[in-house]
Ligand code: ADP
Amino acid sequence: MSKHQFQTEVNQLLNLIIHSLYSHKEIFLRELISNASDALDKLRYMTLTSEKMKKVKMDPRIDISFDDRNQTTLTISDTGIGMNDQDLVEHLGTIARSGTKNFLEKMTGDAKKDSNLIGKFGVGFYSIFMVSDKVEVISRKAGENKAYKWTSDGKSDYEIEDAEKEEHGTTVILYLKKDEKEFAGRFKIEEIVKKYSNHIPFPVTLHYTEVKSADEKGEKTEARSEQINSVTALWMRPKSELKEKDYNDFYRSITMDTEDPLMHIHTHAEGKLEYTTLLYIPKKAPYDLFFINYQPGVKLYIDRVFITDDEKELLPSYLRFIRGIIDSEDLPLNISRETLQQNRIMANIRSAATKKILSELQNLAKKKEKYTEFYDEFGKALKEGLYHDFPNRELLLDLVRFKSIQNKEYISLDEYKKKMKKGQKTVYYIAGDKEDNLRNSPLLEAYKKEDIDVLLMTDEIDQIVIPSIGTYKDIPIKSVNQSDAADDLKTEKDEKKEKAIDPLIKKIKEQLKDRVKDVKVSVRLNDSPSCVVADKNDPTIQMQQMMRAMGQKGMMDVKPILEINPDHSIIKKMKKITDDKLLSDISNLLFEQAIIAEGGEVKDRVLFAKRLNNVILKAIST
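What is the structure of this single chain, taken in the form predicted alone?
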């Protein structure tokens, strides 16, 4: 027996590994199974490349057993390459020195490319001390006759002594802490393996004792062995081998959705950055799509080992409806959430995956009926990308859809542009809460008369996103809710009308005082006497309401512009009114009914009703 001190500042480093590196204790089993998978992969490589090792028996397996009566020990064994006493010192006695990393450095060419080796930092093994008071590692190196046992409590030193082992490979025995007995239970072990190691390329077999019956004479038991991982990782298989049913079955297995997905996107990337994605778009939006604390739908794997399904940075937030798998060979297995969010490799994968999703959506958009099915569920989320994802804004602008006053079905901005009237220089839209209300808005009267189409923006997010875009393919995008949108409609005839009605405008301004920012002649009205619009740099009524709902009380001070129709009979007759009280009532009513038409609220409803009654009384008295 020989006693050794751990190299490096072991107490501090072990304490960091045990208490800070991993967020969940159950990770230790993932690490041990990953190490076992590495050992099997190493042996498989050596039996193919080394003359000395070609005669070594290759019977790859990982076995797990436990003391199910006392729940004091948990044992993980493999039939991999194993270790001798020197390896035990180098790989387990020196923290942060990974045997796998050294092994990878010695591999060349396609052998390195095809390897499924996982561990790259050399610290995963020590996670076992999160749940163990003592650990024994019994190992025999392939091609050698002697076996050795490594023992440590994970504090300051370890011991190595001769041992007996019938076959090559490694056995790790954990003596569990008193409050960690749950890890010596069949169902807990199976749960962890299926969660983290279900897709590693070697079978994981759980050995346990099943009670068949029990009476006063005692229990009748039966030894059972059961493979608890699926071994295959569907996303790693070539697309040519997979059928639609394979993809759909896998989707349901990872989402628990009862329906097939709308579509899947399967990508294998090779080169400087190697990763695989298998992503799905569901048919229906998840219930928490617009919750702040939504559950992300993409699982991160590293070399087929599960890392997390709770990381919102794997894809942009506006693609949170995506479900599926991202598997990378280039990320460290024990990467933390904070490091993951800042990792350049992950950022590149995220960027490439986002572009691929948007590209596939462009292809889907060619099938109008199917794209409409998608857009009804996820269009609002997609619009968020216009605000947040500037690098992909052009792609997203081609994907968003709107209805319009000339179209009851969705159209794209490109379709709108192609149908613009000759001489039209602007993409027009109107924003509000209900489609029917927008279609009947007084603001659209002149556009309908001139046969100019106007897009209908009914999602709240439109009023935040669309103004931030500004242009589409160098064409300005303007809201008809804004004062300057009608400038293109103005003619010399309208300018003459302004001069003719200027005295009445001054009177109306005097009556409304600080209720409005300005009073102007409208060129957008045909049938209605008045409307309200926002100044070109001010928020619309709908935007103000939304901002107030979000706690932005400063929006209450923004005043609209009142526009009046000089050709309407009410306005014409107002010129002749000499009763200041009646003029005041009518001026205020013109303003207030225009506010109501735009979905706004009249602040003083009692005063509104009183003015209305006065005007009605005056009308029936004459």
The other form holds:
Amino acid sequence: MSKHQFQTEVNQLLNLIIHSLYSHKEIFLRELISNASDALDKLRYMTLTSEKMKKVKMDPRIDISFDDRNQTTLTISDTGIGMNDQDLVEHLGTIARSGTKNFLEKMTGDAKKDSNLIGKFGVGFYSIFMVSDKVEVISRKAGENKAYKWTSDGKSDYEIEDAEKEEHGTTVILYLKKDEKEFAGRFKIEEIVKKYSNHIPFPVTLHYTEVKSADEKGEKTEARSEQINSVTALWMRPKSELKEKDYNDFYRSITMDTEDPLMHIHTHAEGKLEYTTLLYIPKKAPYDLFFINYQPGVKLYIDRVFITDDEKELLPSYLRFIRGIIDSEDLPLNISRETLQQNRIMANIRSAATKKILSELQNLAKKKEKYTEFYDEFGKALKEGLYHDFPNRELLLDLVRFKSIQNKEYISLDEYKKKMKKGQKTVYYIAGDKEDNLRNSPLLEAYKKEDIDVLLMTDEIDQIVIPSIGTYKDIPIKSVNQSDAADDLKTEKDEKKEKAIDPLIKKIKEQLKDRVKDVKVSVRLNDSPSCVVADKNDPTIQMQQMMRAMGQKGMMDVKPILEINPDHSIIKKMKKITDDKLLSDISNLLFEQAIIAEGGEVKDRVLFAKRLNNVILKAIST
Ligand code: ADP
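Got the form predicted alone; any chance of the form predicted in complex with ligand ADP too?
Following is the full complex, with the preceding chain placed first.
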């Protein structure tokens, strides 16, 4: 017998489960059945692909029994791949999955504990300690002779000793806590299995004793067995036979979600390429949607044999929120991860499935409310597709949504286009990090006055993705933070004004020559005296800030262009200033306030305050 300590992370996870999942205790059974099913999947795959394992008997079964009389134990047995002593230490004493570690960091760090979050996350084997004082796992690995017993009370350590077991596979015995006896009851078990594990593709059999008659001489009982799940691979059944409830039940059995999905997409493709996909869009984004080590949500089957649930390339990464299964007879069973990624059939299935998902999303988009629900959760991920999935860019452009200065709700590019003003030749947008700041930006003044709509882009990814698109249906898309976006607004009158103000511009330029690329007359301002924009092909202030935040420290300051409003009283009065010091202070302040309005930072704050005070003093002295 040997004693072992749990890895620290296991202890953390145990604590977390016990404190945040107590209202969903029953899921421990789902986790055990799902592990048993995985073990059977693995064995089936091995017997089909490995020479050594071909001789192993495959009799796939999951059996549940319990102690009827005292209700103290519950036993779940499978005839799957099994574990040897080393496996027991590795799988039931440590946490290997990087996703789990990430998750634990998030849950145990400063972040508030969120029980919703843990509900979405697969807590696995350790959930049994919510209902058990002690657990025994007796296991024998397929193809090996020795069996082992793992025992733990779920506190801080566990034991492993030699054991006897006739067949390969795993038996888990739960010694139930006093208050959890209900889980050793026939109807309770049936209810939970139907709810979470009905579509497990192996028979789940419940063993119980039925009391036939009872009198003073004693009870007459009979041992009974009953299969309690429906076994068929649901995705292979014709759509006409399946109800919404069947789809939803299956979704809950393959994900950790306790909610129904937003929608499902079920496709049987026949002809040149034969495959079946049953894909789901969840209602809520998975917790790891924006982690590098996200857990992919699509399982690959080949002719109903489970192959992998850990392959990120089954769908494009921007669709990583999709859950479900892909099954094809056309792929070779012994496919490896490397060959899978280069396999032409897989590539075709992937591209067809992607197109299907996008076209279903177009249908969903017709229902505004439902689509908004979807877009709030997954819009950001979808936008990544604009950058990465060139062949589907047109489809994706129809699917992205933005708010705008004229719309508090999302609008599509198509809606924007339809509402463009006569003579408007450009789709305008403004980018930055807060919707409220953007709505109040001085850069929008003229557009507001002219009743031209401007899209608000508040996601970081917008600033990378949108400039890469360039045009929508041949209409150029321009950022109003960029100098040339205002060219369309220019009239002859503006050109006259420009001439009149030329001498002042020269003076300001002289004052600011180290801080700006140019000084120009603005046609986009109304209430504000000045604004800053980026030159045509330069990064905007927001973009530069983002690059720096992402660690690109070496990035040089790209100087912006200062624009001034010739109709503003400050500018009009400036023409008459003869005091050089005052002219310099005001020029610098015009620049600095414009930077601040754009969400930028003024480098020398002390100098800024000094200038401001000088000007204030002048104002109150006269
Ligand atoms: P997960 O199933 O998400 O990987 P678990 O905590 O449920 O996490 O299980 C950890 C590991 O223990 C599994 O990945 C598997 O390797 C092993 N395991 C658990 N139950 C069984 C079983 N019934 N048969 C074989 N291996 C199992």
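Keep in mind that this is a model prediction, so the values were computed, not measured. Between two forms, the rigid core is the largest collection of C-alphas that superpose within 1.5 Å. Positions refer to the first chain, counted from 1.
When the structures are compared between the two forms, the hinge, where C-alphas stop matching one rigid part best and start matching the other, is found at 231 among 274, 231, 467, 305.
As a two-part rigid-body motion between the two forms, the smaller part of the chain turns against the larger by 71°, taken from C-alpha fits.
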